[in-house]
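What follows is one chain in structure tokens, specifically the form predicted alone.
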Amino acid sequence: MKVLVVGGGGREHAMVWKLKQSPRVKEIFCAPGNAGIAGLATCVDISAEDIPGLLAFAKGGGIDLTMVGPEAPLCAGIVDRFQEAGQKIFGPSQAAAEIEGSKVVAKDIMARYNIPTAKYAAFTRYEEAVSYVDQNGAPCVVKADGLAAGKGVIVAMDKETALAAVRSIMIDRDFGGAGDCLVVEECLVGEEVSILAFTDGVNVVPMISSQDHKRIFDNDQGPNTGGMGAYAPAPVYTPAVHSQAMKEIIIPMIRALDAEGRTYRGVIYAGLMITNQGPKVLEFNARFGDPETQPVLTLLDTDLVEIVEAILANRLDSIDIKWLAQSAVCVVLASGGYPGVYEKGKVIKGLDQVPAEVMVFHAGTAFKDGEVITAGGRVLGVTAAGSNIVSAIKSVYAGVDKISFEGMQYRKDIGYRAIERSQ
């Protein structure tokens, strides 16, 4: 069959890796792709927020299968699009991925139908957000309603960077439209998990445990970032904390939008803190996460391409889905300034020199004069797998040694809250 993958980034350059081992996928095309991509497929130079062009190109290239990879092209309704068009496409439709595409869509939906999350409240207007903030101080978490790439979120520790937040996202408009409303949540207190799930909107198949790393800095220090790095599995997931999120988060979730008319068939991913109380939403995301897909995929044992279509057929059930018993490890090579203002165009240096049992998937990367080349905040997510967290860990920042480019920022301490509970 003939695959297209809509997006340019690391997830999407695992996705067309995973899609490659399939036996039934004969060509793969990406669009627009990026450098490392281009070397397991062809890009096409359209952008994954195009969708007549994407439509256009899929009915005109015989294309069998749509992988979405972002969350924009998912909120603005391609699958709605493709669907009507009689082109057969993985994700879920607009109204469905409204749980991303809306912060205040996907909180309603949870205290209608007691999902465990943080208390919050919403607000258009920029004084009404000031006058809670100045009421109920902090700490707290300021943000953006709409689609900000992973970063209109503010953790924030006092009262004056929760209003410097909210002045940020409704007055200077940092995050543009998505700031039109704000949500203003309690702090919750715990370890971060992130949970994928293969959904055909009634039957819910999680897939392995991972945690992402927001800050930039060691120590999660530093400004949030569309995430440094990943792990898998993680050790704060417990088979007690799973069983109690399946029951309570994801299968309720799955239910709540099927009642509320947004049947949601694809990947759902559920962001949760690990609390005292239980596992609670942070968010929810409509399509795999990034970076966690780089290693959670790396540890998939089963074809990506029978999953989908199994999802496609309504019969999820009816699948196996196997992973591979090891840890998996993501880091992420990012541009100096990242996650504010950067330079592109620095030429990537030791990539032929790295270790071939390591993955390097490109993320902001392009061609030029025969080199490689920045092209983004987030460069490369070097990946590696391991028999345990130790090992990976050890083997991808082995690769990652191998690696330079002017400016290059990465974390050195990926995975070490799986370390501390190893220990």
Ligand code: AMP
Given for the second form:
Amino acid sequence: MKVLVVGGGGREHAMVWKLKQSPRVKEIFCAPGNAGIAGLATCVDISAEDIPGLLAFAKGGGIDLTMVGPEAPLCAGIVDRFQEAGQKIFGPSQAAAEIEGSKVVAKDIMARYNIPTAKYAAFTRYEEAVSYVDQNGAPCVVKADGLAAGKGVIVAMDKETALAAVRSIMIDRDFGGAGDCLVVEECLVGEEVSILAFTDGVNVVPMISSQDHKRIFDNDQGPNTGGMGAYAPAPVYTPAVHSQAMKEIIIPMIRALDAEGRTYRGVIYAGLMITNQGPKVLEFNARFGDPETQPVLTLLDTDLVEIVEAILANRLDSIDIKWLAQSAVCVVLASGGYPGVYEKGKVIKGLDQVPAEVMVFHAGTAFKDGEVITAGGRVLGVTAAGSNIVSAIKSVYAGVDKISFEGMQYRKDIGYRAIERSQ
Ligand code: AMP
Ligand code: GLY
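Could you drop in the structure for the form predicted together with the ligand? We only have the form predicted alone so far.
Once more the chain from above appears, this time first in line as the rest of the complex follows.
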């Protein structure tokens, strides 16, 4: 079959890499793709948000299956548009994807169905948000309601920071229309874990657990980023926590979405905080995580196309999804200055020196004059597997050591929490 992957980051490179291994797949297209994806698929110069353009390409090119990476097209209704046109596509409908597109919608559903999450209040008026923060104080977490590329969340340890966050979202409009509404949440304490699951709306099969590293600097210092690295599985997600999360969060949420007329088909992502009172939801996303997908798909043993087809036919219970009994780690190499302003166009050296067992998933890269150059904040996701977390970390950094570009920055401690737990 011919498959179209929508997106052009590290997550999409990992999806293309995994799809390429399927005996069912003849040809892969990726819109818009990047310099690394170009080695495995035909990159098509259509933006991931150009739904009419993507649909015309899928129809004209005889695409048999479309897979969507990023949230923006999902929240804009790409799945509905493709289905109306009779095109096979994998992902949640616009109504289902609203669990990521609107934090208020997600929180209200969780509240109605008693799904454990931080206590919250939602506001559409600046004055009301300010007086709430004034009365309740800090610490608290201020979140823009809509999509903000992972940047609309401010964890405020004092009242001044919280008030400044409310102002930046609602008055300065730093996140545009995403700030028409905001949520102020109780600040949860614990270790975070990402649980991705496949679902056909009824059956739910969790993937192997993973953990992102959101802060830019080692020891979780500095501002939040889109994710500086991830590993799987995450030892904090013990079998006991897993049963509790499935029983109290993942399955109830899939049932709730169905009951609310938002039947969810695709990959659902639960960002959980493992607190002293058990797992609680930080956020839901309507897609594979980035960079969690890089280690998670590295460990997926089953053909991804078989899983997708089972979901589209509402028979996810008919297949057995298998995982390698290994650990995998992804270290993100970012441009100097990221997550603030950064330069693009730096030549990337050493890609051909990386050991064969290490995968380099490209995120923000492009070709120029026959060389691979940087073209984004997160540039590469170097990924390796091993029989345990220590050996995976050793291999991944042996790969990282071969690569360089001007201003390159990365965390040296990806996976450290897993090592602490194993000791
Ligand atoms: P989100 O995009 O909602 O996951 O938020 C981004 C990051 O902010 C999360 O990965 C957490 O590190 C942090 N965060 C979000 N909500 C909370 C909360 N209620 N308590 C503590 N930290 C939070
Ligand atoms: N790694 C966080 C996300 O994909 O939203």
